[in-house]
Structure formats: structure tokens, C-alpha cells
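Next up: a single chain in C-alpha cells, the form predicted on its own.
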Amino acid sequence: MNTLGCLDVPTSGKYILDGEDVSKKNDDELAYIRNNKIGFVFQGFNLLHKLTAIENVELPLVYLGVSARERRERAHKALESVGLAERENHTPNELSGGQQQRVAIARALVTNPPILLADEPTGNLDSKAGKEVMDIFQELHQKGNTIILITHDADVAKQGSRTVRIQDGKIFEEGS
């Protein structure tokens, strides 16, 4: 996931993303790619606990230099898209685990990236919240988003349109 997300560069070979060899990009170019082409959803949510839900969702837009008014509008729409507009002024400790993960998804979506990388997004959730998160991913996929979801949960993996199993750093099995 770190290589796909341009957090690490490959030690050998090439990594072509959107027609560009990202393995030859410098740190600033990689940061631009991460902020504009890839949204990240982590198992541990990675929300800032002193910020409200809407402020957490706004963060990627701050780094892009988007005006405060536009940031707020886009963050509100992103929270609305995951069913949390009414909770936008709550801090993470006032939200359930499933709600925190939906805030994290909204944060990943707010820059309209074509790719979402999700690392065990249901790993810290109960089955009901996990289903809600997977329903959001299914809806996003139907709208045209590319979602790369890393999981150890076979039931979650079955929901993908394509599955690639990796074992010991190599593709072990691939299929639809």
C-alpha cells in the first residue's frame, strides 16, 4: 500500500500511475500526487481529536490552498455523502468507530481523487458498522472511483470486483 500510495518508492522496477513513472518523482511531486490523485482511508482512522469532523475533512484542502469558504462547502458535501452532515461539529471522541471511519472516508473523498486506498477499513469496526462502510465503498465504485482495499477478511475481499492475493511479497492468486 505504501508504494501504491506514493509513500514509498519501489526499490527496483517502475511504478506507472496515470501514465507517469512515479518511481522517479521527487518528494514534492509525490506529495502532489498523494494530495490530488489518491485518497487514503486507514484502519485507525487517523483523525485529529481536537478538530471537529468537518475540520478533519477540510485538512487536505488546506494543503491545496483552497479558500476557507470553499473548504467548508466541500467538506460539508463530503460528510453529507457518507451520511454524517448532522455530526459535522462533533469531535472524534463524540463519534462511534463507524462514524469516525465515515469521517475518514469523507476526508479521503474531499479532493475528488480518482483512486481510494483503504487499508483494513473495517478492521476496527463491528459487523454493522463494517457493512455500512463497505456499502459506501460499493456506492463509490459504482460512481466510477477506483478503490484498492487491503484486507485480511475473506468476507470483505469477496465484495471486490477483482481480488489479488499477495503472499510473501508476490502475487499468489488473482481473479474476479
Given for the second form:
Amino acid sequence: MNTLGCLDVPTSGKYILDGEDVSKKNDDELAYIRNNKIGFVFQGFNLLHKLTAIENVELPLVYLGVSARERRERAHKALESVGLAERENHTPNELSGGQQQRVAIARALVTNPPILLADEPTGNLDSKAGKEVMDIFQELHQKGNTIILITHDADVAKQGSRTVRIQDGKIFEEGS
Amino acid sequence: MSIWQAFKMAVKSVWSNKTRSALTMLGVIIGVSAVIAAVGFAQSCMKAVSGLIEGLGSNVVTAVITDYSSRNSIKVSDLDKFAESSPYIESISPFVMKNDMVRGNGENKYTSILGANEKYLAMDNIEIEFGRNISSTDIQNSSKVAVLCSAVTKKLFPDGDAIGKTIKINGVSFEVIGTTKSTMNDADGTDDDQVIIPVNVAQRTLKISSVTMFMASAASSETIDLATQAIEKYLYSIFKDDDSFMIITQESMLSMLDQITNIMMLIIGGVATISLVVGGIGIMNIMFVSVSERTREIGIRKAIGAKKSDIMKQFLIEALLLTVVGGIIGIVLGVLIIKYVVGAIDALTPVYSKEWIIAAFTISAAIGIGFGVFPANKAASLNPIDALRNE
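I have the form predicted on its own already, so could you send the form predicted in complex with the partner chain?
Now the complete complex, all chains and molecules, led by this one.
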């Protein structure tokens, strides 16, 4: 997961992402790839609590160097696509778990990355909120986004178009 | 990420922790305001003292005999002979002085009794208001006459009518023949707080036989050096020792004052630097706490694409913001202290030193960067995986 997300480089082997070998990149190049090519969705949401929903969504664009007006526009659209446009000025503490995770998805989407990487996105949610989040993933998938989703939940896993089972660090089973 | 973006983030973060930010700034505020107030106070004092010295007149030399035990001594007549023989000395007045009680008009005043000749008042820029100065005839006749300076007149004869009245010094009666105008250049009033009597009368009344001090004036400020040299030579011929006497000119006192000022500024500068460094360490401390507290935030920022330099910028600007804002508040406070505390002292005119204000501000900003670098670097170097795992 850390390697896929370019948070870490592999100690051995190669990782080719979007046609580029990322195994030998330095910290700043990895930061750029994380910013531009990967959208993270974490189990614990990982939103910044002092910022409002829209400011959280804007943050990757800040690091990308996008102008303030364009940032606001794109963040608004991303929040709209997860159905939270009317709550954009609330801080994470004022949102439910499912809503927070949707803000996190909007944040992951806002840079239009080729890959969305979701690490147990439903793990901290009740089943209703979990379903909401999965519906959004389905919708995004239909629109053509690549989503890598890591889960323990067999029901969630079923929804993928391709499933890879990893056990004790080895690929155990692969199928579609 | 642009500097402007980093600045906005830093402002937000400083603002969202108002109490902590204010306490952190306090060190810098106190440091900067203390520097500015201390320097302002010292400079105001120095200005007042140099005003006093300038009041001496630039063509006047004062000689003080410091060796009382010497078998050699100067008589009044020797001094007159010396003055006549030296072409550079225009006039000279011996001093015989003692602090004593003066009684008159039913009042007492403890003041300085100065035995001098008729030339003294002019040399010391003191003007007669009523009556007359002592004259050479008074000295020839050993007349028991006195000139009262303004502070003494005010105490003994508040209604100002002193001429012709009698005062008593050491049990001897003197007739008041003149009073002087107040000297404006003299902040603590030593020139205004004295009674002038003929020098030979003073020797007898005060029981002092030799001259302990004298004042001489050169024909002009150009020949002051030559006059000073002549006096030095004369005194050396009597005492055969440089340490037995001291020659004071306006120039020598101003250069001495300059040296004192420089030493004081060094001391103040040293103390100020220490207090600013302590303030800086306070900032570093808080920034380290802030980095540990915000490890997770840093991890999130890194995961979504913040570069090492972005995090560095954010924390460095936060530290800089604290010191710069603290510095500005400190400057305002320091200037207010000079204005209202130093300004409240009558003898002092407040002096504001632009150089020190700029220096204090620059040092505090430099401390912000200097002490902000370590915590900022710590934040920037965090591994995003570890940082994200941090709860």
C-alpha cells in the first residue's frame, strides 16, 4: 500500500506507474507523483480539522500551485460530485463519518489523478455510510477512474472488477 | 507552493493558537522593548550630560589638584603671575571651595562656598541679575562681600530683595552685593547653587590655604590646546608628577563621555542580545512542541503532495511571523516607555535611536529564522508513513 501510494520506494523490484519507473525517484519527485497521480483515501479520513471541507479539498491544488480562483472552482466541483456541495464550509468535526470520507474522496479526486488509492475506506464507517461511500466509488469507476481499494470486507471486495488476494505478503489469488 | 500561500497557512496556524502564540511572542516583545527602552534611557542621559559639558564653554580649561598631600602647593599670587606670563591665557580664576551652611534672613541653606576672583562669572557664563560682581578692589581690600547664585537667592530671599543684606558663613558676616541669573544650560543646577566670595577672604573664612582648583580661559577656542599645554607644563613644574593634577576641557570631557557611552552601549547590547536569544529559544521550544503535536497533519500534507520545502516554508514562516509581530509590538512598547517614562523625568529629553530600533527588529527576525530552522527541518524531514501512523 505504501509503495503503491509512492509513500515509500520498494527495497527491491520495480514499480511502474503511469508508464514511469518510480522506484528510483527522490523525495520531491515522489511528492509530485503523490500530488498529481494518486488520490489517497484513508480508513481514518485524515482530514485537517482546522480547515473547512472545501479548504481540505483545495489543499492538494495549493501544493500543485493552482491559482486561488481555479482552486475554489475545482474543489467545489469535486465536492459536488460526492454530493456535499452545500456543506463545503463546515469543518470535519461538524460532519458525519460518511460525509468526512466523502470529503476525503473529493480531495483525492480534485487533481484528476489516474489512480485512486483507497485503504479500507469503509473500515471506520457504519454499513449505511459504507454503502454511500462504495456507491460513490462505483460511480467514479463507471466514469473511468482507476480505483485500487484495499479491504478485509468480502462484500466490499465483491464489488471490484478485479480482485487480488494477498496473504502474508504474497499474492495468493488473482481473478476478475 | 508560493510564499504567499505558505504565509497564509502560517497566519492561519498562528491565529488558531492565539494564547500559545501570544505567550511565545512575549519573550520577543519583552526583549525588544527592553533593548529599545534601555538604549533610549541611556542615550537620553548622555544627551543631558553632554548638554552640561557644552555649557562649560569651549575655550575654558579647568584644572583640579588631586594630590593634597604634596608638599608643593599653588598660591593665589603664583597663579596670577603665571597667567600674566603666558600669552595663551586670557584670564584665570583660582578656586577655593567648600560646602557649608549659609544663614541669612532667618533661613539656612547648605550650599557650595566658592572663593574666586572677579573673572570667574564671565568664564563660567554666569550673568549678574541685580547688583554687581565682586571686583579686584574687593579682593585687594579683603572685603567681606558675596554674590548669591539664583538657587541660594531663592531660598534665603524668596522676595528677591537681597542686595545690601547680610548673610553668615562659618560665623562670619558678608554683605550681599549681587545676585545671578539662573543658568539654563545646567540641568542639575550646580552653577546656580553656590555663593561666590573673594578668594582671599574664602581662604581665611574656610581655613584653606592652597588653591585646589582653578579655571582659565584661552583667548579663543583655537588657542585652547596651547593654553592647555601651558597649564600642564606649569603644573608639572610645580608637582613634578602627572598624577597630581587633572586638566579638564570641554573636549576631554566630551571624549570621555563618548567612551562611557560606547561602553554602556556594549553592555546594554550584550544584555539585550541575551534576552533576545532567550526569547528565540522560547520560540524554538514552542515550535518543536508544535511540530510534535502536528505530526499527523504534516503526514497528511505530505501524502497529498507537499514537498519537503513546502513544509519547511510553512513552519519557518510561522516562526518568523511570531518574531516579527513580537518585534513590532516590542518596538511600539519600547518607544512608549521612552516617551512616557523617560519623558516624565524633567532633566531628560527623550532620545529615540533609529539604528537601535532597526537593529532590535532585525535581530529578532534573524532569531526567528535561526531558531525556526531546527523545528522546521524536523517537520520537513518526517517520513510520511510514520507521520500518518502517529495518533
